[in-house]
Structures are given as structure tokens and as C-alpha cells.
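The chain below stands alone and is given as C-alpha cells, in the form predicted alone.
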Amino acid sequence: MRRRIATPSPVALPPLWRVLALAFGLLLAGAFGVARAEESPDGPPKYLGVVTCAGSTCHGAGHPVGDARINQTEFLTWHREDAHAKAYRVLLEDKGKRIAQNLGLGDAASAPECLACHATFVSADVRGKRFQLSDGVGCESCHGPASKWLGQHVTGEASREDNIKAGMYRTEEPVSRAALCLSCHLGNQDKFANHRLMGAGHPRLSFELDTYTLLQPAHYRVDADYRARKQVAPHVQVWAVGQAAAALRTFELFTSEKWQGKSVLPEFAFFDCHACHHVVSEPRWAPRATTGLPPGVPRVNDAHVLMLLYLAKAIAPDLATQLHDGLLALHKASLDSREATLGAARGLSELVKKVQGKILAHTFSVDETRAMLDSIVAGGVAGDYRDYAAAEQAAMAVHALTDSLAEAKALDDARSKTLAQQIKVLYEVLQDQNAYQPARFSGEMQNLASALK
């Protein structure tokens, strides 16, 4: 189940302490001539390192501070509980060393191919004096290089838009957040977890924006002040935006000559892992309406497009029909030639862009959210999630959509508890990808369908 982190209640502090804290913050703002001294006004922004955010009057307090607009414990939450803070340390462990050795990279902790996603890996000329690679995926990996916005940010006088103009990243906006997260959780033109990397021992990657946002402990609280300054999108919107972004990024990489290579073999990272990697003594192949493929054929991983297909049935039925046909065309082309497959992928990518346009211009109603949930569950009952990757996305979609219904007060407490228990069972079925049983997942989807009636 996804974690929900309760925000601690603010601790009341004497007014004098708040005055002193503000005064000290202003002194710090002056001290952050450090930020300005490390760059020329016209030069590129610099990454200053997590230590510049960790002061006790900034984001490194030991407990929430008085009636401040933020908790001020953000650094400690990241440092103690967030997996991003531990990303570099993974490279020092035996598994990280073994993967690097298998790849012929030498020391994992100094290999650019590893550091690209396991640290805030930027060139030496934009690293500040206190920047350290060993901090892992630090504050500036997500919030942007701080040298041009840190001083005004510390004063508290700059608006959100002022900070954005100075280079702070708009993480609260789902499209921007999806693009940022996908750069490592899937890849981009500069870095990609290809089959070579996974063959060396790297875990399989998967991504769903709403779930992954909530998996890490929140180092912010969504209150009235937060809503006044930043966009707050409902779970269904975050889920939908993330599915479209992941599908488009997949097709972008899939059609890239850089990542396809020129080998007689395709880049298998684009295919469903479990079409090949499963227990061969247990026959489990069955036809799927949206592939049309015979047994024994590796399948392009279409899990994100499959979720968009169910989404489109609720808000754009004509596009749903086109997506269905496009999926069939993609899988059929994979039996023909690489050129035909890439052409079909480009065509499907254009359809996904149309669905994305619908999503960005759409406000999902409770009825539409429920229709999408019912459609995804019906797909599970019909056996559309025989592939582990598709089942994984379906479970996370069910969770995101039920969260959205609960958020909209469209589920009573009893129904919410029943659905939460059934979703927990779905995750249990998916707990071990090597022991995944499609028939059991389909059966649990049937139970979920009954619980939704």
C-alpha cells in the first residue's frame, strides 16, 4: 500500500523566538552573498549542495516551527526517509559494485553512467564550493540549481513566480514533475536503463506519477497557504498526466536511433520483461485482444498506452477506438520489420499526444473517474493484465482513482475500507514479479468489481 505521511501539528513558539528566527533568516540572506559570489551575473546557475538548505532556520529544523508557512523540517525528512538521499550510497554496496564490474565501468561511485541517476550529476563548472556528489539525488535535482534563487528565497519576500523565473523548478505542476521524474525513472536522450544495464543486474524500472509521488515521505504540507501559492492537482489528474508522459517518453526513446542501435537484436528494454523472463515449466500464455500476437513472441511493453486506452473510453471514445487500433498495428508490425514497428510507434505516439491534449484541457468529474476505474477493473476481469507490467500499472491506477474518489467524498468510509483491503490484495499478488500468477490477479480484479457494485 502507498504510504501516507501525517503532517505533525505545528508547535507553538513564543512570538520573540519567531522574531529572532526571522531576523536570523534575514542575516542568512545577506550571508548568501556566498551564492552570488560563486557565479557571474551572466553565467550559468550553480548547484550549491544540500547543505545550503539544511540550516535550522531554513529547512533543517528538528520539528515543525511555530506558525511558519512550511514545516522547516524538509531537509531532515529527505535525509532520513527519502530513498533519493540514499541513491549514491547504493553505488557503494556490493550489488552496485557488481553491476559496475559486469558493465566494465570500474568504480560505480565515479562512473558517469551510474552517477547520472544516482546523484545530482552536473559538470564541475556549475558545482558550488559546498556541492557533493555523495549527497545523492539532492534538493537541486528536483528544485533546480539554487545560486540564482537562493538569496531571494531565503528572505521570504520573493513570490513563487519570482523564484521560478530565477530557475526554481515547478515540481508541483504534474506535467513538469512527470518530465523531471521520467528522466531517471525511464530515461531521456542522455541516459536510459537499457537491457545491457538490466542484464548486468540493475532492477527493472517502472513508473506511475501519482504513486511514486506518494511513495516518498512528503516534505511539504498541503494547506490553505500552499494552495494559494501552488497548483494542487487531484490524484486522477496526476495519474492521467503521468500515463501520457510515460507513454510519450517511451515512444520517443523507442524511435530514437541512439537507443535502438544497429544490432540484429532489438533493444529489449522496450519489451515486456516477463514475456521472456518467467518460469518456462508453467505454461501461461493466453491471447490478448489488444495485441493479436501468437504465442512465443516478445511483446512491446504497452502498459502505459493500455491505461490510456481505458482512460480515453471515458472522456474521448473516438480516440479510444483509434488507440485500440494503433496498439494492434504496433504489435502486428513487430512481426514484420523494425522499420514497420518504428512507423507504427510514431503513429501511436501522435494518438497519445491527442489524448494528452484532452487530459490537459479536462477536469475529471466523479462520474468519469468512476467510469475509468470500472473500465480498468473490467480489463482485469477480461484477462488484459497477463503481463506483469500491465498488472502493475493497473493496480496503481486502481489505487490512484479510488484515492481520487475518496478525495472527492464520493466514497463512504465503509466502501473506502473495503476497497483499500482489496487493493492491498492486488499489491500482494504483485509482490514477487517472479511468482506472478495472471489468473490470480484476474480473480482478484473480479473481487474488486464485486466490491465496487
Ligand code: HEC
Second form
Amino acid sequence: MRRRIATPSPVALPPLWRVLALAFGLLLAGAFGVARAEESPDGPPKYLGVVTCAGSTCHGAGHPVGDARINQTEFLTWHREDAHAKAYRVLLEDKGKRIAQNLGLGDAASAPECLACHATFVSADVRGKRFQLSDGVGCESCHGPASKWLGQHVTGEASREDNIKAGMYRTEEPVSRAALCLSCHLGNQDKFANHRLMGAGHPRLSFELDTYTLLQPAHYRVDADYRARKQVAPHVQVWAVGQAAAALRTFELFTSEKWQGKSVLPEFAFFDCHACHHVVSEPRWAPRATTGLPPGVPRVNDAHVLMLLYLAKAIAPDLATQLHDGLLALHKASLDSREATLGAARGLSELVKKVQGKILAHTFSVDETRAMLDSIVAGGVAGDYRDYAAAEQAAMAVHALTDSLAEAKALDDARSKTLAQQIKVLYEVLQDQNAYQPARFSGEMQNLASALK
Ligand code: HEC
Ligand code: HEC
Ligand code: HEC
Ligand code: HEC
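Having seen the form predicted alone, the form predicted together with the ligand:
Next comes the full complex, this chain leading.
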């Protein structure tokens, strides 16, 4: 996995002409003017383009502005450090071109199949005059179309709620944020990275809301003023909400005719990649209690459900028993028939909704957070994360829950240090997905269990 938590790799700077064009555009039309010119009260909100946000007195300052509530350098952070700023550019590079060619899509940078996730890909009628697909995943991909809120937002008088009413997206709230990020990092009814895309050379996708929020170079600072304006969910809540959302979205796509298809073979992207893709000269199969499957069978990727199972073990034992049975039923059905498998997935999805209901109505205490951490680590000791995708989720869960305990000041310095060191080791074991050794991961989970005692 490509975890770059401590040192986000700098994104190559764009050609000089592009920066100059941006700056020039800003001189010509201040954000306020653009908003007024493009506003049509009755029409749908429009996407105005990154240039509209990047004015030097708005979000395009070169240095944080001393007494301002926000950094005002959001544009530079995004532009220089954030992978989203180069999401379109990779479509022009060899690796992007090759994937599209392999799929017979022609030019990647004009293929809707790629632009859907690599740009703010909205229909032509809602693109403002300065909108450019080449901005990649820009401000409005996440913050929503600006035409109806830009004016009131520039004056600084509008409240968060006023802006949200005018189409700004509720990025700080975990349920909304999960839906937003998952639309591209997992997929939705309109877009999905299926196994053909993988076969053509696309990287495997994985996502955990809390960790990926940390991984995105922060263009905002969570200080006292921020907390006064916005609700800040603790890491544990962000993690739990994200797991439930990802599990439900996976089942939704898994059971949809559009993405599952009707072919004699199921859609491989819903299975654990490394169940099929690993070296055959080193057999490594061992039983896993939560599948009940014999050797030689690909496993449905159940990483998010496993996390919810361990979450439920700590806070809702009844639901945990049901989830465990549901998981076994799903894996068993996969040996049976397509209909049985889809039926079991729908059943499990209903159960996950119950867990989600519990999570949304819950405030996790320090004791519960600690219990979930212990429970997830116990799963590792029991060998439940033999599949790479599950091990990845377990490592990120340990990270998120430890951060949450630290945030609540429930860990002393020495303990924090030991745990941080051990999380680093977990990430190291996962560094190369092709060389993943389940037994080693399980051993490191055992070490973590000792460190937590
Ligand atoms: C469902 C959304 C989705 C679709 C559709 C999609 N991508 Fe991606 N793509 C992503 C995400 C998300 C990443 C980043 C994955 C990560 O690092 O976790 C990515 C990463 C990539 C990368 C690697 C980027 C890098 O910096 O190394 C390339 C190249 C790429 N995509 C090309 C394409 C091409 C070409 C198409 C169309 C054939 C396409 N993608 C379609 C979501 C998508
Ligand atoms: C991939 C999604 C994403 C993109 C792209 C993105 N942001 Fe954000 N932005 C977030 C998230 C998540 C937060 C934190 C939650 C929040 O405060 O709403 C945030 C927060 C902010 C804040 C709030 C700061 C505060 O103190 O309230 C500003 C301002 C902002 N972004 C501006 C921008 C600008 C300008 C761009 C484009 C240059 C941009 N963002 C691009 C996701 C994104
Ligand atoms: C419109 C689609 C889209 C949305 C929405 C989106 N992303 Fe992304 N994200 C991408 C693509 C595409 C890439 C890969 C870009 C590249 O490397 O060229 C990416 C890359 C990333 C990366 C870098 C991954 C790596 O391996 O280095 C992080 C972290 C990330 N996204 C977090 C988030 C978070 C958090 C959210 C929600 C707040 C979010 N993204 C919303 C499309 C999206
Ligand atoms: C059920 C087994 C199975 C699963 C699960 C599976 N694949 Fe595959 N994969 C295959 C087969 C079969 C091929 C075709 C091999 C060939 O053409 O030689 C393939 C081809 C590929 C290729 C192209 C390899 C090449 O050099 O041609 C990539 C990359 C790939 N898969 C990635 C993935 C990823 C990522 C996942 C998980 C999201 C995944 N696969 C899940 C069976 C699987």
C-alpha cells in the first residue's frame, strides 16, 4: 500500500504558462464578479472552476494570512501537494494512456470512463465560463458547485448553513464525507473500477475514511475557531461511519446488475485480489474461522464487514453474532450459486444497516474505543486478516483508534510511542502487496496485543 502519512510526496509543479494563465484570469475577473455574471436564480447551480476560488485574497494566497480564520493558501496546498490536482494529468501520461488503450477507449483524457473519477466531470450545461476539466479533482468536486454560494461566501456574512443551503457540500460531517470520497474511491451506480480496468493496469483501490482524510494534505486547520464554526467528529466516529458506508456501498454495487453483470464469471473486483494473484510456488492457505471456506476458493472481499464485526463484538455482542453468521452464510453461498450469493449479500447488507444505525446514534467512550482496538487486534491474532485487503483495513483501524485514544488523552507518552512504532511495523508488513505474508501480519498483531497489555 502507498501510505504516505508523514511525508506527502510533492506533486510536480505545472508548466509555468498554466500558473500564469491562472493568475491572469484572476486579474481579469474577481471571484465576486464571476459569481454575479454566472448566476441564474432559477437554473441549476454551476461549477465555476478552480480559477474562481484561487484569487490571492481568497484561497490563493502564497502564505497563510495572519489573522484570517482560514489559511487562504488552500489553492497552493492542493496544487502543490494534493494528488487530486494531478488526477487529470495522469490521464495524459503514459500510465494513464496505456490503461485507456488497453481498454479500447482511445484518448484517456476524453474518455468519460476515466474522467468520471479523474475530474469534476459534470454535464456541459452546468459548466461555468472558466470551468476546465483539466483542473482534475478540483475544489468544487468536493465542496459543491459554487455559483449559488460564491457571492454570499465572498462577503463573509453567510453562515455555514446559508452556504450549505446554496449548494456547498457538508465536507466536515463524516456521513456526507464518506459518501463523497467513496463515490470515486470505491464507486457508485455511475462509475466503478471493475476488474477489466485493473487488468488494463489501473491500481487497486482501497479506502478508509479516517486514514485517507489524514493522507490528503490538509488545506485547513482544525483550531478553536474551526471548532466553534464546525462540528469535529473524533477519529473513532469517522472510522466507524466510514466502515459502515463502505460496506453498504460495496454490497450495493455487488448486487447491482450494472456492475455485477450476468456473465458466467462474477465480477472479480468484488473478490480479494490476492486470493487469485499470488505466487503459486509458496502455498500459504490456512483456515479462517470467519469464512468457513476450504482451500482453493476465491473469497468475496469482506474487509469492511470484518471491521464492523469486530466493532460490534465490542459494543453490540448480539449484532456481532448475527454478523458472524451472515458472513459465514455469504461465503458458503459463494460455493453454491449466484442467486444464493446475491441473496446472502442482501441479507448481510440489512444487518450492516442495523450496525450503521447503532454507530450513528452512538458516542463512543474511551473505554469502548479501547475495547474495539483490543477486539480488532484479537482478530489479527486469530488470523482473520489473512487476506491483504483485510490486513490493510485492520492496520488503518488500529491507526484511527489509537489516534482517537491519543486525542482523548487516554494514552500516556510512553504507550503512545510504542503503539506508533508498532503501527509503523504493520504498515511495513503491508508495504508490498505482492509479498504479503499473512503469518507475519498475525505475528505483528500478537506483538501489538502485548504492547497494549
Ligand atoms: C471509480 C473511479 C475511477 C475510475 C472510473 C477511474 N479511476 Fe483511475 N484512479 C481512481 C482513484 C481513486 C485512484 C487513486 C487510487 C489510490 O491511490 O488509492 C486512481 C488512480 C489512477 C492512476 C494512478 C495515478 C498515480 O498517481 O499513479 C492512473 C494512471 C489512473 N487512475 C488512470 C485511470 C484511467 C486511464 C481510467 C479510465 C480508463 C481511470 N483511471 C478510471 C479512481 C478511478
Ligand atoms: C478531495 C476533496 C477536497 C478537495 C479537492 C478540496 N477540498 Fe477543501 N476541504 C475538504 C475537506 C474534507 C475539508 C475539511 C472539512 C471541512 O472543513 O469542511 C476541507 C476544508 C476546506 C476549507 C475549510 C477551512 C475552514 O477553516 O473552515 C476550505 C476554505 C477549503 N477546504 C477550500 C478548498 C479549496 C479552495 C479547494 C481547491 C483549491 C479545496 N478546498 C479542494 C475536501 C476537499
Ligand atoms: C471526483 C473523484 C474523487 C473524489 C470525490 C475524491 N477523490 Fe481522492 N482521489 C481521486 C483520484 C482520481 C485520485 C488519484 C489521483 C492521482 O494520483 O493522479 C485520488 C487520490 C487520493 C489520495 C492519494 C492516494 C495515494 O495513494 O497517494 C487521497 C489520500 C485521497 N484521494 C483522499 C480523498 C478523500 C479523503 C476524499 C473525500 C474527502 C476524496 N479523496 C475524494 C478521486 C477522488
Ligand atoms: C477470481 C480470480 C481473480 C480475482 C479475485 C482477481 N483477479 Fe485479476 N486476474 C485474474 C485473471 C484470470 C486474470 C487474467 C490473467 C491473464 O490475462 O493472464 C487477471 C488479470 C489481472 C491483471 C492483469 C495482469 C496482466 O499482466 O495481464 C491485473 C493487474 C489484475 N488482474 C489485478 C487484480 C486486482 C487489483 C484485483 C482485485 C480488485 C483482482 N485482479 C482480482 C483473476 C483474478
